[in-house]
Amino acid sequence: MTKPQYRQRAIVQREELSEDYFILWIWDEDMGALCKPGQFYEIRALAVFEDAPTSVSIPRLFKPISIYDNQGGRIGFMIKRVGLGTNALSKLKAGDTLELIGPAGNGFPLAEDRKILLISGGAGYPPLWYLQKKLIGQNKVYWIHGGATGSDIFPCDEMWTEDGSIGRKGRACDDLENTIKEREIDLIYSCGPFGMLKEATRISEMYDIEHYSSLEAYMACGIGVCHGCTVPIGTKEDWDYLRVCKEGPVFSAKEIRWEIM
């Protein structure tokens, strides 16, 4: 895995996709090599910390941020405004500047010839959008994206939303089995809230079937230094805490210790 870099790189497009969601573009050949699908950037709006008054409060840390798109070096981060963070990220427009550090982490293992089934909730979807990219081609690839709300949905083969509003009224998993039986599935890739991997894990165990979940963890410093983003991974005799930033994000969803997390 390469070493994580430090960069600052000028925003060359802002792309709105709905209230809650945005896509930041910029444009570096050479980080373009370097990314693999799964894996993420630390980020920080450099332009909000210059211009601020000392009295506005501002978060300082980075913020986690998958890989959404790399088209050869024009890479996107899609972004939804949920903290502090995340709406210092959204005041930010094209020409405004991004603090980077990565690639980091393990991204999700490539594989061909096989029946994909992709899982995602909400602010899941980013990952599996580079990812299927990669998929496309060389495999037979469904899609299932659910969220609470239309605004959290995104284009994919099966749409899922709680209140009913857009797709399928319920959630993400609430029809997985038959989609697994009908579509002869034998391999899954998922990234979401906590209650659907879970659930995604439960039933992909029922099948036997080859599962790869992407966790999402509070990061302090994104490169493996805190240790404050571990989750329990190993077999029910033998795990350990590894990292989410560092062995992670990307983990075999059977190694995961769902029941004490």
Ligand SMILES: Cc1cc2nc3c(=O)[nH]c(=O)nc-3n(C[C@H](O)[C@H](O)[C@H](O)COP(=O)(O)OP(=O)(O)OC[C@H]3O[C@@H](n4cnc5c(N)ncnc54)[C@H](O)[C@@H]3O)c2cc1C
The other form holds:
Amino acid sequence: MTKPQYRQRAIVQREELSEDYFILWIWDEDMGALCKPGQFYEIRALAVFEDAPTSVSIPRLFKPISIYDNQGGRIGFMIKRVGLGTNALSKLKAGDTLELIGPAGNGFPLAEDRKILLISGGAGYPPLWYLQKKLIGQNKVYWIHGGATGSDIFPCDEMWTEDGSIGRKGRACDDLENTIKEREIDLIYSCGPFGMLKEATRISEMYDIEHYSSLEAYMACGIGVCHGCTVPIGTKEDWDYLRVCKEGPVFSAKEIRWEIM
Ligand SMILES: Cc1cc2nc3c(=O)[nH]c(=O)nc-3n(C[C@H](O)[C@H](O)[C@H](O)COP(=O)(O)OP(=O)(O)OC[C@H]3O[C@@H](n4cnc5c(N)ncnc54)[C@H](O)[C@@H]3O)c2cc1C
Ligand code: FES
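Same protein, different state: after the form predicted alone, show the form predicted together with the ligand.
Full complex below, order starting with the chain above.
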């Protein structure tokens, strides 16, 4: 694994996807050659806050954002506006400067000749987009994505919304058992809210299916120093706290000690 590097890069394009989501694109062939699906960058909006007093500390924190796409160095970050940091990022436009540290984390193990299910919720969509591009062609891939409203929904095979405005009404895991059986799924990759990942893990364990989950955690340093992002990983008898930013964010779902998180 290469050491995360600090860079400043101009935003070459900004795309508005929905009320809540946008994409920032940068260009760096060297960085593109290092990126793997499931890895992330710590990013922050330099331009918006460069004149702000140092007391404006929260928006100046780097925010972990997955690699959404990488087209030979044209790297995209798909971001949901939720709070101060992501709203600061949302003010950036083409030509503004982004500060980046990465690529960070381990990424998803890639597979061949498998029947794969991708399952995501809300802002769990971006890392699976990059992942499916690497899997399609070598595997059969089926993707379920869910969100609270239509604003959380993006291209995939099966869509779910809690308010029923797009796709099926309910949550992404509601019909998961049927999908697993009908499509003879033998490998699952998941990313999304805690409840969704926990439920997907329960079901994948019932059917004894290999399953990798990308976890979210609050990150202060993002580079393995503060130990603020640790999660309990291992077997019931033998587990330890591992760092989401360093040993993760992708873990074997059955090794995550969901019951004590
Ligand atoms: C490895 C990793 C990859 C990520 N990839 C993406 C991505 O590709 N696109 C994307 O939009 N987001 C992604 N996130 C989530 C993103 O980092 C957070 O939404 C962001 O840090 C929130 O910062 P903020 O300052 O805007 O909001 P804050 O002011 O920090 O929080 C606003 C609200 O969001 C909640 N919140 C904030 N961070 C988290 C979190 N990590 N988990 C759960 N709830 C949270 C808070 O409880 C609060 O209610 C990723 C997170 C991790 C750890
Ligand atoms: S965020 Fe500091 S160790 Fe992970």
